[in-house]
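So this first bit is one chain, no partners, the form predicted on its own, shown in structure tokens.
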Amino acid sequence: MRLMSSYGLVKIVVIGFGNVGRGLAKTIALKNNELTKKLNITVKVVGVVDSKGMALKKDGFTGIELLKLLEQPRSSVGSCEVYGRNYVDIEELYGEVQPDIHVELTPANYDTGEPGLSNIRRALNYGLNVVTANKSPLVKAFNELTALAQVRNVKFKYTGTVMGATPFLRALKWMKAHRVEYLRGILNSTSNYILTLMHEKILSIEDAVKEAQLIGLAESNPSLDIDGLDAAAKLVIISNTLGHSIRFENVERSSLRGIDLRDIMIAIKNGYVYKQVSTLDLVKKRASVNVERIPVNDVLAGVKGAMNAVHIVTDTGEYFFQGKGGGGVETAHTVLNDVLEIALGD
């Protein structure tokens, strides 16, 4: 395992400078002094990479410099004065700044897993610890990447990939003595927000999607969320984390697109709500993400807006986890917690 730069100092590179990457830079800039006092650890961002360029500083960007980077337009860190380069070369990045941790925050691509998959492979082979919130590399190559991390004797953490703003996977990994048999929950914040709007404001799915887009929760193309792909990816990660390999394409899915205002009105009249429900049955070896009409007294019916929740059944009892599912700054805190765990030797 690569030794940290020096006691109390951890050097990271941030690959992908979208909502979570920018949230991470902001969080580090504002909280580094607090973390140093609390944990005797200083996190130094020595490199930032977006789709068109990179900014490198061997001794780490100051908090003020990180905040100035955030003032740059999207996809323009290469234009940063003094430190910017209008190209991306990860090998050059590693050689010049010698990071301890590669933080992979590129967008998910469920067709190929790229560029995240190749980036993580490269980092692990280089002997770097890796933290990621990108689901698609884990969906495409979970066993390969976790095995490679073991062979290279480095840490590979991905807590931010499921219920991004909530350390659910951390708790799940801790439950080593439990035999998880069944899991049912709401794993996609955007779909849950859209369905909440449809019920509370009596909106069509088109109008609810537009409102979610206006506040930045839904993408311009919301297919990954409303068609169940994002939640299916999270089920694959959860199942593999528990030691049960399932394939992304074998997760059954249905879309929010089939629900209209008439369905919503009938559900409300009869005491039901629609939810995108993710289910993992480890006994029957089945996984699904379906839009279901559930009674208002169901534990998942009260999970509204951008909140996520998971109900777990084990051989020793049942457990319920609830928390915010995403958000740039919120998920960045989960990513930073993974970084700090590595720095602390966990």
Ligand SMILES: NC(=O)c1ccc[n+]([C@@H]2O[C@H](COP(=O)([O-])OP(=O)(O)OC[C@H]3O[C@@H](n4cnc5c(N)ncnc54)[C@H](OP(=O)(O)O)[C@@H]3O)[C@@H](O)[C@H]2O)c1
Second form
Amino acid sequence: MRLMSSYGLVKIVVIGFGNVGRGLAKTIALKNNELTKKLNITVKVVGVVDSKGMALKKDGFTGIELLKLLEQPRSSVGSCEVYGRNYVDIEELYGEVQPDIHVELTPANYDTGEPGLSNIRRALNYGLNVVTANKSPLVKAFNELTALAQVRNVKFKYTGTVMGATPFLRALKWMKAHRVEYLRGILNSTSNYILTLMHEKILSIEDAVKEAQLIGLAESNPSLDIDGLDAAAKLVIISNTLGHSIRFENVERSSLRGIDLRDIMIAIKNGYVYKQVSTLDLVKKRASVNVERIPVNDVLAGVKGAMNAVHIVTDTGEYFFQGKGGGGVETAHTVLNDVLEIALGD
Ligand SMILES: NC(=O)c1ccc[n+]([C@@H]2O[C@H](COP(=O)([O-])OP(=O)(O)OC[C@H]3O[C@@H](n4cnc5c(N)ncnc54)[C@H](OP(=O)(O)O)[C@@H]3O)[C@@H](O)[C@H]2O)c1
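Could I see the form predicted together with this ligand next, after the form predicted on its own?
Full complex below, order starting with the chain above.
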């Protein structure tokens, strides 16, 4: 196991300085003193990287410097005074700042897994611990990356990839004595928010998507969410975490685009709602993300807006997890908990 640079000090580089990366920098700036008092651990950000450049400081940015970095517009950390470089060279970054943990927060790309896949491979091969919230490298190469981490004797944590702001994967990993047989849930905040608007404000899918875009929840191209790709990626990660390999291509999917206002009105009249339901049946070895009409008294019907929830059936009991699916600062807390766990030797 790779040792931290010195006891009580953990040095991280943050690759991807968008919503979650910035949320992480802000959280560390504001909470480091509290964490040091509580855990005897001080987290030092020694480098941040966006798509155009990087900023690095060998002995770590102070809280005030981190808050100052947040004032840089997107794609411009390389232009910050003193510490900025207007190019990205991650090997150079590692060489100069000698981090303990590589935190990968770049965007998901389900066709290639890049840039996260190559970044995580490089970090593990370099002998660094890795924490990520980016699903696509895991979807592309779960077995390869987890095996590589084992061979290199480093930690690889990805709790933020599923139900971003809720430690669901952590709980699932902990349940080693249970045999999980079946799981059903709402794993995509954006589509759940859109469907909630369609039911509560009687909006068309186009208008609901626009509202979700206005508050920054939906991307300009909402396909990953409304066509079920994001939720399918989460099922692949959950299944692999439980030791059952499934391929992204084999997750059956249907899109929210098939639902119109007439369907919504008829469903409401008859005591139903539409939900994007993700199902993983480990006995029948089937995974799906489907838009389903479910009764209003179904436990998933009450999960509204940006909330996520999962109902798990195991050989010894049933469990229900509910919490926020994402959010920059909230997901950053999950990422930071992974960092702290590694620093504490877990
Ligand atoms: N947001 C959430 O609530 C949430 C929740 C759970 C999981 N996640 C996952 O966490 C990851 C980050 O999400 P986010 O919302 O922070 O995304 P985001 O706002 O789009 O930020 C992505 C960051 O990655 C940078 N980037 C892009 N290509 C890069 C490259 N080749 N090298 C270095 N940096 C690069 C971008 O640079 P520029 O600034 O220059 O564009 C940006 O800073 C994603 O994989 C997402 O799926 C997000």
